[in-house]
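Take a look at this one chain, the form predicted on its own, written out in structure tokens.
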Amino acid sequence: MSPSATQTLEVASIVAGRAVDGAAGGTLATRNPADLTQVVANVRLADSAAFVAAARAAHDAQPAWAAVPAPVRGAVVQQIGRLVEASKESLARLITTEIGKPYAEALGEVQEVVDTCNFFISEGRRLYGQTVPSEMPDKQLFTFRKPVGTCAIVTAGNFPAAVPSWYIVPALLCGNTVVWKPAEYAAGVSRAFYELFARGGLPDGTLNLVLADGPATFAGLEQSLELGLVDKVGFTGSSEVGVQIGELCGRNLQTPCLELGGKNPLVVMGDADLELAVEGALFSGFGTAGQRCTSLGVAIVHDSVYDEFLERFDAAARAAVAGDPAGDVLFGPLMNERFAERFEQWLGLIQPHHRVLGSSGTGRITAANPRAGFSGGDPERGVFYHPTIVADVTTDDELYRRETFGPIVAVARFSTFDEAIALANGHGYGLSSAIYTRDATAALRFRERVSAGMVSVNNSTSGAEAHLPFGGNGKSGNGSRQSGVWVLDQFTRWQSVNWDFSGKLQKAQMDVVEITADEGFRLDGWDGR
């Protein structure tokens, strides 16, 4: 089924249930990135008093979920996937009508969360503690996992259904409530999740919407932390944000659950397969037009086929079709105006020496500046950009050093191993990364010593799965992690227990039973008695 214009939706808060009124922290009309003729969705936007107020039901709400039997809410979960996978389509039309994501991988991004919850399903039932034995006798010790509390999520619009499953499906199953601020350019996909989940059984303050503004919801968010409303932040977003949302948590003594930008690096050896090398760096700097957190920031491509590779990737990002994301495409339009602009200025990094490759032009797609080979109509309808790859940067260009969020690709050379880890770890970010080789010592030292969190050998920075722990280091994040298991520890806290059941006060490291040795003993001269 392929994607099809929807009607208008008219969105708000939902704050214990109930939508907020007005609109005091103004209006927003979403529209289609594809064709900016087409309004999504309407938006009423909150202020920070809102926030306060879902983070005050969210509070009220969490210790009667905190008692519902954790296999219980994964029952819960459970409902909540089956609604999901049951709205793939219409929830993957959606993504690709109000951010331009290409439908093929909407359709992806609605499996992740479908993909999430299956996972999370029988979590329920594995919430386990331990029994560890202690040192004294009649004494059992255990250990529990308690929910945090209150949650506050902040999520980024690039993955406007996926990423906020990574957070709120284990936070609810931990027994935790939430608060979730979505990015407001992507409204009318957040507003949709929420019924999803909603009506798949969550009771009203379980879970609660705010469509908000940076700046409204950090005032909002700092007002909840001092009240004592939240327990625990998780943010997705650019590092800079990232650094003031973990210095207001700081201030209060709680640690977020940050995942930040990154600059993830592609290395491609001399013995590499440079077709399959290509392929992975075209989807993972091209795809969702090189808008996701782990896209392919720079190649570090060996000398002996830095050439070569250079041209392999220069006609596949030529031959790659851009164009109307309800296509066959590899990509569509950037997600929004504001990140067109944001685009021109990473443009401008590009210096003399760099080399341009491609496309048919640089920059905004339009009639005067044409893509060749663009689909699906009139380009300058919508907010398409040009695919762009930077040869022959090096660790002093700007472009190296920061993160780029969109179709843009640097590529730098390298003649040893050595250079290679330099060139890779050397920006300060340590999210994704990836190295094509043959050889399997390359890709262990690779994996040995390059800073980020996930490495992939001969297959591209992006594409994690639901199971695996997804988070980056330095400024890609504080070392927290999402997905699989692992992300139980930012919703839990441990709680251990000493029960004692001797009759009488008995002292830990005082009162512990000594057993001698025969220090003395030395095989030398022993005749087996």
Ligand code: UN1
Given for the second form:
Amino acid sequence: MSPSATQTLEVASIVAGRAVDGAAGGTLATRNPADLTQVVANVRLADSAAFVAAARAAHDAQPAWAAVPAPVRGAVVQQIGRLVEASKESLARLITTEIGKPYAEALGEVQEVVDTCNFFISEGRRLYGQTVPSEMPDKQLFTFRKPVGTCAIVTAGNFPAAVPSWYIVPALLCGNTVVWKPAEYAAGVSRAFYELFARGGLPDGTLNLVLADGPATFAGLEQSLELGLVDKVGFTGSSEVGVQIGELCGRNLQTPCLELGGKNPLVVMGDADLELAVEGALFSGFGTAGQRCTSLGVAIVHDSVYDEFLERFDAAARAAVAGDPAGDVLFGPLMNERFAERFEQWLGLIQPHHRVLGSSGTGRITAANPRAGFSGGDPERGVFYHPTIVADVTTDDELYRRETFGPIVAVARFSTFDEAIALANGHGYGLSSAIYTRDATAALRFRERVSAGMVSVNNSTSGAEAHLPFGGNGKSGNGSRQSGVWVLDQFTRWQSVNWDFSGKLQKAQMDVVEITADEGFRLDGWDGR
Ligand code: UN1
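Same protein, different form: I have the form predicted on its own, so give me the form predicted in complex with ligand UN1.
Whole complex next, starting from this chain.
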């Protein structure tokens, strides 16, 4: 079957297992960004009241879900993973059609959901606590992981399946219930994802889907927090919105899990394997049309190889196949028309002292502004942009300081290692980073000094595996980490228990037995007996 879905979906929010009536938040049609004439999903949007209703449904369902033994919750996660795996191609096709992600990458994204389920299946049999010795006899200490409660998860559309799974799978496994607000422009994928999860056996109300715009979501979240219906917020998106969500959570004494933007640096040392470095820069700069939070932001290249790197990077970007994401392309369109306007703003940051490379033009690919080798029909049917390499960027440039979501890569030069580190950290983001070098000392020094939460050595900034901690520092997040065992600290709270079976009140710090030492003893003058 062709890797593009054709049937138009009719979708709405789902609260407590039922579709929300009407369209209190208006309607929306998601369109194939490679062919804007194709409507992928007709969406009935909900309002803030529906968000609150979803939070209430999740809140009401939580005690019963938490009472399901964790290994049984793990078995439900297993069933979900198997269903996702069995629909891998269909879900990937829908991702390709709704947000324009190349089909091979979309398959990888669905695999990331399956991997996440696979990881957490057996966590249901662990969720380990500890036994801890007491300072007193006949008393034992323990720790238990308790679910946090109701989780509100708000996700972006660039990874419309994988990133939600990073939150939703461990949240559910730990005994939480969820209100999920995905990106509206990926509503069809989100609704399909919900269906696979629901069919996996989740009781009604355990996972609720709210399709709503930003203002309705924010108002609904604010009310739900104030009503005590939400205990944890997870958000993947821009640093600007992350700040607002952080403020809202702070007012309610909550610590959200924030995964925000990046300006991910890729350092090319003088001794680097340049072919490998260019391959990495090409994939992380222009794969997914540069719309990953881990996408390459700024390549930082040593003086001695600067010109050669640029020449090779330019040639590779020019030769890369852009076009119909259902075909074999490096990248397709931007996800949605709404990103086009913002991308044009980033292009507006290019200054006269910059050199622009990477394609036969800049800006939107049209008949009048063609991309040599464009694959797959008329580019004007979709939201296609030329890949853009901007060379000779410095720390004074706006282009250096801002995250630029889309197919644009800045390139800066350095001569000393200190300069490379200053460039890698100076913008204040700290999500992903990479260094290409054959020198182990340089790699280790980079790891130590780069501020990013994730470091690649001789690998691109993108493509984190689903079971290593994922998250950033500085403007890229609030220090929370997703994935693997590390995310358990987001979705559980530690409960400490002490159990005294001495039959009397033993007071900590006061009733502790003391064993004395011969404090005056010194080795000096000691004869061994
Ligand atoms: C994101 O863009 O929000 O490491 C996540 C990667 C992917 C996930 C990106 N596994 O590029």
